[in-house]
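Below, in structure tokens: the form predicted alone, a single chain.
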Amino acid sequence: MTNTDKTILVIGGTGMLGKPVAQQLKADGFKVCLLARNPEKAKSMLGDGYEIVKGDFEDAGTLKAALAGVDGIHISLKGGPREKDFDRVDHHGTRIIAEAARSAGVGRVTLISAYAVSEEKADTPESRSKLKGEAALKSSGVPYTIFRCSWFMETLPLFVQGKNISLIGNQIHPLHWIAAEDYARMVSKSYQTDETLNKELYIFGPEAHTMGEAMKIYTEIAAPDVKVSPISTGMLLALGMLSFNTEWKSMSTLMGHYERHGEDGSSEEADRLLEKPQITLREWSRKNQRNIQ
């Protein structure tokens, strides 16, 4: 079967990281099929060439209807800032899937996780709701991939405001910084081989750098009318319930969960398999500087 006999549906096409994974599969050959729950949105992001159906993970019937006649699914779904939303989405949301492709005879699930993903280190409402949607993957019968992916440059500009880029706690541990471009292009080679199935593969760019590295690098390059200001964990949490901020809140867990895990996986098996990222953090910060004024 080649690619162009296949149809891959997205679930979270619309998203950061969803996006270039759905158009990757479309450029190379795969019909693509997006769950959106609004269809024009999505096709005014995504532009012509997918079949869009409206529909949530949450509603069986739509769910179903995106189902009929897909090989494979992709999950890129992103819960919280609650600790119910994060189970909702991230554990519940895979589970539905995993469940309604289990029924559909889908051939395969892949599902967008993190390194720090363990028994170990399920530390937060977001580890601990991540690694129960895997689990639920896994134990549903479907075969599967699980791509347990590092930091990706793409967040990079969301830490900004107006002129300074947020350090946000004591960030000591080197991270392979990964590009959206070569996840996305590793999650489509991975449904043009067997050799992936059943496997929970760690994503990690080309080179390490600490965040506060990976920060001055990027706004020296993209953004040079941008500080990096350092924040504690601490401080974050104490404004974020001084204001009742809840995303503030939450980014608070997140990055103090950071604080405290590194990396501890391999990614010689998903390079062997998937071809080893190419993109540096340099060439990226060129490819995506600022408009300054």
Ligand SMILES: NC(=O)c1ccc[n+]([C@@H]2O[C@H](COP(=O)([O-])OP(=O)(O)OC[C@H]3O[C@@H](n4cnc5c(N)ncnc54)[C@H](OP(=O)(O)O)[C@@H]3O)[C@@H](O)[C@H]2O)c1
The other form holds:
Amino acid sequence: MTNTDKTILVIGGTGMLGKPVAQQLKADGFKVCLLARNPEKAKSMLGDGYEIVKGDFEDAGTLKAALAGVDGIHISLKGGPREKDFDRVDHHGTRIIAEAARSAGVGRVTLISAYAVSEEKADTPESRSKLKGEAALKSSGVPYTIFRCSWFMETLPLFVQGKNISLIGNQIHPLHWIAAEDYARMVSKSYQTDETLNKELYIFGPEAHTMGEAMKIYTEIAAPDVKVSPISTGMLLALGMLSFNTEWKSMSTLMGHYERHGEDGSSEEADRLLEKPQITLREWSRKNQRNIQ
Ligand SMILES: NC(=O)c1ccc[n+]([C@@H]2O[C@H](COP(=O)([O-])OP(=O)(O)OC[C@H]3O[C@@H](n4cnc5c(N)ncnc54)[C@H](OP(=O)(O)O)[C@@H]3O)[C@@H](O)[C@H]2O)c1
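Now the other one: the form predicted together with the named molecule, given that the block above is the form predicted alone.
Let us now look at the entire complex, which starts with that chain.
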């Protein structure tokens, strides 16, 4: 079967990390279908050449309809910021989709996950939900590939507010920052071999930098007017509680998780099967200069 004969459904194709995967699958010749809550938004973000099915993974009818004739499903959903929403999306969302895929005879399901997802490290609502989601996919019986990714370079601009980039917590661990473009190429390639089936693959970029080092590289190249401003997780939590800001409280929990846990696992197998990521943070920053106000 060639790529052009295969249809891949992307769930979360309007997301920061789902969109580049949908685009790369299309560029590699797959027929790409999107399950989108807002088809107009999906069409305006991705353009022509995609089949867009209006729906929601929580609506069994639309999910079933979207699975008709599909060879693979890529899940790129995001839960939170409340505990129940991590559980609903990262855990039950993955379970519902995997079970529906199994019933429909879909050939494989691929899932984005994170490197610090394991029994020992599941100490936050997000990591617990992701771990349960991974377990549900593995026990569903559908062939799978799980991508346990390191931090994406694309998240760096999200920490910028005005002239400051917030370095939250004591982030001492070296991290292999990965560009979404490299990751998307690897996901698409995973659909072109059966060697990736029933595996958890660690997706690590070419170089390791602590979060502070990465913010320094990014701002020096792409946002020279922005300076790194450290804030503790405790202070962010206090600010979140005082202002009833659920996002800040959740961010404080997330960054506490990454204070405690560095990368483990090896990217050797992913690099061998899917070609090692090439894009360095410096290269990515040069291509992603911020417009200075
Ligand atoms: N940031 C990192 O460095 C990193 C590293 C490893 C793993 N990850 C994980 O990567 C995943 C994706 O992150 P992201 O930043 O791409 O998230 P995002 O931009 O928020 O995208 C989430 C996507 O899910 C869709 N969605 C949500 N609920 C849905 C529903 N009920 N039915 C159908 N679609 C629904 C959204 O669609 P709408 O357009 O309709 O909202 C959107 O397309 C997250 O689980 C994250 O934890 C991130």
